[in-house]
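Quick heads-up: it's one chain on its own, the form predicted alone, in structure tokens.
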Amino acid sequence: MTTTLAPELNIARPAFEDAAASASATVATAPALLVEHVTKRFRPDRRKAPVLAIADVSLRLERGSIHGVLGANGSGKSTLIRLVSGLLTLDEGRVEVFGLDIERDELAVKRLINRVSVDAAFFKKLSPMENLLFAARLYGLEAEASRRAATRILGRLGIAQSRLGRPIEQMSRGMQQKVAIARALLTSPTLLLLDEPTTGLDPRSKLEVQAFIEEVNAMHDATIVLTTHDLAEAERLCDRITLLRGGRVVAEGTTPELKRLVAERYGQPETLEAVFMTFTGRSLDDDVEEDGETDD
């Protein structure tokens, strides 16, 4: 993976350095993320049986890696991200972040992670800068340092200073997504959960965001979990990929490993699209056409 470093993008994380150092010192050999036999069911209607959204999923992410999670709509990608981030409770299994249990050590874990989703929420009447400074205050970051960092990050993502004072509601969906990414990166999280972060962005903006993800991963040794429908994005960014189908892990490996697998075992072309179609049972074009109609 080729990465261009930008030292001026270094972001202080005074509120979380102690937590990160404590986790590192306490469990120096622990993986960045450990998901063991996690299961989640939903009961949308009490008259019907629970729906199994995640079924006995196990993952292990090493520190500093970028791990992709792929799957068709409804496969459980977003549910898995919400479980790891603590937005949903576990029915079975356990999740650890740098050796800290997400339920027992909830507050310490939240200091180490941040999440970007395709449906990011804002104070729509406030500007990008006001939204970022509000988030920084919640995380205990110093105001002036946060303002400087926010300006650098937003600029790096292609948002000019002239736009920083406009209400979020006046910005395009793609531009709002950039602000959501900037808000997550402002806290320089040790574990960054990116749930389809480039959805809605034009090709140039998508490339800018991908380059910045690479820089954050390299500069801060951040571990990143990425869900995406963009297979070129997954191939560029991810060290390893897990494929989900019906809430279950059906394949995992590096891109070259998965390509060789579908070629040797199934006689398919050595492409990531062939990997996706083989293990999800779906065409990527069909899946994207349904995007938004089914909960992931």
Ligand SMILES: Nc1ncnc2c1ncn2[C@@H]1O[C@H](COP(=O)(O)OP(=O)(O)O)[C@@H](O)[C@H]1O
Given for the second form:
Amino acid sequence: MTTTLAPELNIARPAFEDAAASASATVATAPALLVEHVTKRFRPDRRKAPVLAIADVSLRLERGSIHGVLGANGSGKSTLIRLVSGLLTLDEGRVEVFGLDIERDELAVKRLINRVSVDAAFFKKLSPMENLLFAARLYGLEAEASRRAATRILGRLGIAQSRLGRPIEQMSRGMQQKVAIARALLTSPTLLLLDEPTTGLDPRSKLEVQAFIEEVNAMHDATIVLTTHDLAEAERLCDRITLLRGGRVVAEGTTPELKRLVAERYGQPETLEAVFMTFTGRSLDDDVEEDGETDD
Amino acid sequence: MALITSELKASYAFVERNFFLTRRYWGWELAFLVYSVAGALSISLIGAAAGDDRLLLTLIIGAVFWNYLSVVFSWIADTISVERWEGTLEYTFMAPVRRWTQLLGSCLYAMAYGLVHTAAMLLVLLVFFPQLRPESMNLLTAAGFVLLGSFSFVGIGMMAAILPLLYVERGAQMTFVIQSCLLLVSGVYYPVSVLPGWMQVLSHLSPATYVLAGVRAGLLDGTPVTGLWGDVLPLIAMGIVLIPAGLWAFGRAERYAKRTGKLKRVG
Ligand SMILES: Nc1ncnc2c1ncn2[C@@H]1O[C@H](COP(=O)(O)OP(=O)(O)O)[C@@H](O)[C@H]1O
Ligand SMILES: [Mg+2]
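Hand over the structure of the form predicted together with this ligand; the form predicted alone is what we had up.
Now the complete complex, all chains and molecules, led by this one.
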């Protein structure tokens, strides 16, 4: 547990202050994100059994940490992120963001979080600036200040000012993804949910985005949930990692802990790849899943 | 008070964004105006062919004011369907705004857009048919009914917006079904009395029926609003019922979409 939240940071974060004011005194010590026994089922076809997308998942993120969520396609990563974002309702369990319940304190929580998903969704005919201005206004930010902030953030991500007025559809996928990240950062989220933000980016853009994620985490004291299929990225950025399989948590720990675990218990090489293969592979039997759930 | 100002500011986000969209697609907007004017003209010319100025004005009113109501209605539903196919709806729903704030913003823009669009049409038609004499018309009555009717159509628009919310592929087209049914029963181009009895019952449930009756009384006969309580009161009642009903229904639909994962599933 390495909480490094300096008290004066609250002053720099009006959104947080608002939310904190409306909640109890426990907020100051509450974890950034608390997920307790959350379950979500989908039933796209009435005649078939429901899909268990998230099954009894619990997580606890300390402030200022970057928490990786790894798992094969369909393991429930995006569903987990959507549940925390309030885009899906919980079937069971509860979620708290800085001590605020996501259902009861919906608006206060919404001010604290933002999300970047793998598809950079925009009004494609509008310019980056128009899109960002819309997002900023939704969060109650002033237009002029937002324009300046957007220009600064996009500049930091390598997007020149001359591109800000042209329709987004003319931009490459990498650039669009950077604009999506800028949109999320514009609202100064204290909890940032990144769902495969670097998937489909070229190596250079990937590195730029990763460096920026580190910077946001360090400079703006944002707590981050990151899902990725890039194990090097997870290793570089994440303080802790949760592995999902079939909607369940099969392992959780720091990267060295997880590596040691697969080396000692399964005789695997001490790499994150071995960790991923071991915990998300299909050849494992059920008691391995149960073992994995104990957090050590 | 601070709450209301901040919500109104957030509403403005939608007004401004929709304005950006209109501005970006201005060529299409112009084409749409041509389409609307041509449609209204060809219907009005039926009246001109009959050599009946009263029929001519009746048809013009039908075409122009029906256009206003359908523009308001479809903009509200479109606001959702555009976000649905651009994929931005999840981001908008994540923002700390109340749903009525969002829908209010969309409605305000829809009304402003509808007014500009309709005024342009009206202008063209007045130029085209110089025999019409605007000085004998009670424009205040017409404006009053348009305003009153807007409230009801905002409510219906919110309910229609549920369709693109839940059915991304076909939802937007389904709103046309609602629109054409309203067109059929509301006496837009013919008196309601020619409809079969059961359809006349439906026509009493359509706010457009009262709007058109009121506007016609004002423009054809110069009747002031105060002489038209029979049309004003149902419109007030419908506005009072339909807006909260629209909000409620939309909220239910949103909740359903979030429970079943219908908002989006890629990623
Ligand atoms: N909106 C939805 N409707 C129906 N099933 C869904 C929906 N979203 C996800 N699922 C199902 O839930 C499971 C987890 O999906 P997802 O969270 O997208 O996985 P990941 O992001 O790890 O690839 C999959 O089986 C997927 O088919
Ligand atoms: Mg995913």
